[in-house]
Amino acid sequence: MKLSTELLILGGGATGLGAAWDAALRGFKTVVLEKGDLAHGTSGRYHGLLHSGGRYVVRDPQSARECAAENAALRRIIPSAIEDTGGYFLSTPADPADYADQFLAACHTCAVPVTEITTAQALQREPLLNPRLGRVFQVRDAACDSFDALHLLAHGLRAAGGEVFLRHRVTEILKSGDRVVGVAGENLATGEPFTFHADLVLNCSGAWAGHIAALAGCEVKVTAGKGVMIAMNSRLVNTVVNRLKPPADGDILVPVGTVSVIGTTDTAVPSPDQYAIEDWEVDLLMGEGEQLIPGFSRHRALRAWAGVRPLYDPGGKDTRHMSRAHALLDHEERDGVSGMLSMVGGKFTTFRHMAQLLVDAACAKLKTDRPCVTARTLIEPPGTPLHALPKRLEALESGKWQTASDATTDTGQPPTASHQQPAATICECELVTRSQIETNLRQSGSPILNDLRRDLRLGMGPCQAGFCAYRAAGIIHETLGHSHRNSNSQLLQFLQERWKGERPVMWGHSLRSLELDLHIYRSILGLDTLPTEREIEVYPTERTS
């Protein structure tokens, strides 16, 4: 495949994607090309927080400005992805009692709004909550489902005449002499290569932002700095909690869809793409949960993932220290190789911002005047409201999600409202119905089961597909009409990646959980016994007592 475009987005993620459909909307030929599915990398492993500004106003004022400013400017454009859950930031008794008055005053300087409650008021809400709390201040922090968002920013994308082209993989760079004109890699999908040509192509690979410049013989220092989060298997927390010190381990808890999150570590690690979960990391974030909520190591820890910071900081400081800023990298000025420009560091919640610099700069470059729209541009339609838990159940309810699939008469004809059935429940803990699996199916064609987690959110709930994933596997087998061999492998690899993050809290309760999963899966269905297209064991042998 060759192909050619006016700007050639290299990074699906959230900045990628924001870009992209940023220079749609200003006219520009646009494509994106990622190497695995959207929210694929960090922007879909992170703990779900739409940040007010609060966290940064202390240390770093201008990103507190910026998020508190794109904070309100996401509402606006996605509001469907972001859960207005309000936040906290609150002293315990284990933080700095001199920290409160800094906090305050340092908001009022970056216009982050922040209003003072009593404790009473914290505890009324929020009842788990620490009752030897000390002050509290309310801030606009949200949860943000990055995987909606992502959707909807190549649904944006689209509408605005662009492409994005998934599991394409970028393994050279183009070159003129001095000049970037293009890409060559593979289709992961097909095995098949593919060429794109462009007028200039944007770095947009977050924390593979270095191995892309690389390719182009050019030096861009990125550290991988690794963020280990835990989901508990309820919503602790309704609102978001902070505790009230200076960003350290462990001292947040989002609630995120029907889970709460508590987060994060900060460690470098070599390689984005290799990294392992520590028993020190765990133990760490469970302890410091306690100082949030007493009791908090004896609920049930579901999971424990990593995401992967790409932190630009050439002072070399240590990963907590390093700013959370993002740098612009113009690869004309810095490295004497024209064509590319590199967009590195930033967090999710400014994606817009850092989006609408990047191509900025891309019009400077191609000489042409474009302003940016997308502060005044709805993705969704106007009026759409945010995102609140209870719509998933109560569109089940109503029946929205029912159609012909979900049930039929015996007849063999779709049900008419006389005698319509509840919609065929699929993943019970997150309300995935079959025919929004079936949908899915159709629309993107792949047989991948974690695509269909990302996109739905199947399996993520507490039972962690310990009975969704087979049934979604025969759904897939149905609807794409792929053979057994491919489905139990698919099926296989969901499983795996499930207990990845199963593994490094599998004590009490999720112990119990993951041996039924594996009475299911083993002495039921027999899985490990089935023919797959390669051999994949459904869990490894080793236990822990």
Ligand SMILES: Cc1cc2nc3c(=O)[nH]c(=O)nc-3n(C[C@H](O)[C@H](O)[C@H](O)COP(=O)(O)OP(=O)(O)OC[C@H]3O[C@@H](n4cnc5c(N)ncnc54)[C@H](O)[C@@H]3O)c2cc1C
The other form holds:
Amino acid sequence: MKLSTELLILGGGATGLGAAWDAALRGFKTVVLEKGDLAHGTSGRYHGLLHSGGRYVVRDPQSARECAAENAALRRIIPSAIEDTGGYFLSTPADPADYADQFLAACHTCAVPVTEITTAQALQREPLLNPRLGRVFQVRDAACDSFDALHLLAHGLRAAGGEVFLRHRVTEILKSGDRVVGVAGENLATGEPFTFHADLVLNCSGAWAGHIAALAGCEVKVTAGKGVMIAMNSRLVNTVVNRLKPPADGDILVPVGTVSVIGTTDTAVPSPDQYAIEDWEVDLLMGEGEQLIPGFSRHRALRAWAGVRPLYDPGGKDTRHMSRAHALLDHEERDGVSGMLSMVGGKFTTFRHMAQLLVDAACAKLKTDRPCVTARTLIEPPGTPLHALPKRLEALESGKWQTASDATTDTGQPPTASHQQPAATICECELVTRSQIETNLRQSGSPILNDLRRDLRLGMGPCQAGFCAYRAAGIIHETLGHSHRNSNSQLLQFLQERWKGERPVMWGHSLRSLELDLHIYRSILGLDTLPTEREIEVYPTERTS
Amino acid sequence: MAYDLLIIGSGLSGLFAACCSARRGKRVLLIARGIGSTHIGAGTIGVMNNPADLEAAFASPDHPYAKAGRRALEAALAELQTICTEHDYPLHGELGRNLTLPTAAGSTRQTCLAPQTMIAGDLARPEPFALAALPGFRDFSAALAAANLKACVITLPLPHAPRRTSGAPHTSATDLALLLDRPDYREALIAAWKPLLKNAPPRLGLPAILGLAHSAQAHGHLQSALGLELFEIPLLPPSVPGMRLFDLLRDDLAAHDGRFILGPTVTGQIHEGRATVTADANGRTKTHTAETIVLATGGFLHGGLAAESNGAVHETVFNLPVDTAGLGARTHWTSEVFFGPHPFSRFGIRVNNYLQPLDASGKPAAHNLLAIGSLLAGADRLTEGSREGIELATAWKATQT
Ligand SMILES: Cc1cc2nc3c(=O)[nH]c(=O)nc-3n(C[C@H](O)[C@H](O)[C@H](O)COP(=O)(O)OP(=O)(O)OC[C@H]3O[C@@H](n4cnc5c(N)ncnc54)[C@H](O)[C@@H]3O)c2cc1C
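What would you give as the form predicted together with the ligand, now that the form predicted alone is on the page?
Below is the entire complex, every chain and molecule, led by the chain shown above.
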């Protein structure tokens, strides 16, 4: 496949999709290349916190200001992906008492909205919190579902005429002299090679940005800072809870959908593709959870995962102290290579701002003046928001997802041929229906079962996909008409991917659930002996220790 | 009342031990917090995936089969078959010769005994078969299974399929089994299906829904009316064939004056070498003792064992020492590969050849305490395919004392 475009964006995370959406709105012909699925990179593995800015007020005032402004902006642009949980900064007995005043003063300096509340007020709203609280400040933190957010951006991008190519891995940067003119790579779904020519290439590949820059002969040092998070089985809090102390490990608890997520850790890893979740990291997070919520570790841990921060900074071991700020790199100025810009570092919360800076720079390179409009463009969700469980329940209850067959079976009439596929709930934990799966499969370019986890949250609930994976594999087999080997492979790959997240928290109820799932999948269904085919490449090649 | 045998746990091992004893005139009490392994099982009896491995298991001293002995296994299978036949639910098969049956994913499974309703699925037989796709029934993917088994699919709509609640437009296997217990529903089904099966191969595989209390009638009625051999394929839990086994053993226990209390959580005490248990039902506690107490509480899934994040593993009733093969840290409990084999599968409590659990010093923890079933250390039941065989053999042996 050979194609050309004006702007070619490498990386389908928040930064890349944000930039592509911005550029398309400004009238550029825009294409995104992503080696995995949407949200396959750090954006799909982050903590889920739309920062108020509070976390950065003391140490990184500029980031704090940007977060405060972008927090307000994203609430206007992608409200359907955001749950306005609000946030607390609170001091537990383990936190330094003098930080509170410093924090409050810095919030005022950085224009981060903040109100002090009483511990009684905090405990009334969040009864599980440590009753021995010191001071509590309320901020405008929120929970942002990155799967939903990225789907919205892709939807906004397509509506503005842009395109996203998933499973397209860039392996080569094409140059003419010192000028980047395009890229070449492989379609991982089909194995076919592709080339893309472009007026300008924007490198938004996050933790992989150094690798992409190197393909163009430029040196960009991006340190991969691994952060581990654990999803607890229920919403232990309904408000984002931050510890009132300088940023450290395990000091934030975010309610996300049906779970709450404790995080994170921060350790430099040699490559964004090879890292393990260590027992000590899990133990540390569970221990810090105890500070916030007494008895935390008696609640069920559902899964653990890690993301890699793209930290732009040469050298240095302790990645926590590296700047969370972003950097726009003009390779012409910096390395004498024209035709390519890189945006590295930053935060999910500030992706829109980063995109604006990047596309402004692109306009300058292409000598055109087109103003950014993203700060006031609302992206309406194309249908029911993908992830919000209450909205799913509402849709299910109101019968929106039911087909004609469901209505007729009640009357006692035998179903006719056209009534043979009722919209049954396939995944009970996350309320995923058969028709949602079918629609998703039809709309997705290269659908695989494993993507349904991210796209629909299939199998993300407490039963650990014990029941839905087999049902979904059957639907995939019927809908796509692939070979049985292909369908088998997809099912096994799905289960193995789930297992990666579960294994680090295998004790208590999770171990019981594992025994049940193994019983279902090995002893009842015999999946371990099904014939399979070559595995579709999955990113990242993460292993659990 | 004084009991000869007090059994804790209502999985296959607990129920079977209770029945065997009651049938021999013993006074039996079975207490369980909830329903056990039957409802998640396939309703078949697996002894060893590869029958040739059985000798090695009997010969390796730590294996539960070695603790039970070959005679116990043979006698247990025979006694279960007798009980099931008495309840009009015959189990077929014999030790040393497995049946190869299809799974709902189109794979195969090995089993020693299988109910009448399943045996026509024997894959060693040459006659072709079809699988039934039941539209709207989400727990059986006929197309995928048939593709793997190289069988054909026949779509058979369910006449006025019932729905449970407005929000859940699906029918469960249990719903269908209850319907199929009814002759009138079977007639409706036969009328709808007969024309669609005109050119069908001689055997037809269905998800395991062919009746609950009257499965023999349901299976026989449909077979003769449709004019082909029918076989059931086990599904995701709760398992209809598993429920049949549970119901049948529970009824048999009641028929022989055994007592069955479902609900209380039991804790155990050992005092001067004698075990007693306290049953706690919503705050009302009662202490029981018996000539023999049999612990049949299962492994992790059923709550006989519990694991903590710090690497500690407990036996939940008497806090007996658990053999974890020296694998302290939880990283070592599992494999990186989902399907395993996982080392934790072998965790359990150690017993002597009388099935008496051993304390830390290797002596019997109490003179009146025995342990059976999936609680015992020393076997990866999943990999061996030996879960039910071990449950039955150890249960049978426990009733011989
Ligand atoms: C543990 C952790 C917690 C965090 N929590 C928060 C938080 O709560 N709030 C917040 O605002 N921020 C948070 N962040 C930061 C935030 O997640 C990241 O800054 C942001 O997601 C980065 O987005 P990105 O698009 O730059 O990178 P990514 O999302 O990683 O996107 C880069 C994409 O490039 C693709 N790519 C790479 N190489 C190639 C190639 N050769 N060809 C094609 N495609 C390629 C990758 O597959 C990837 O999808 C967190 C980060 C971590 C690690």
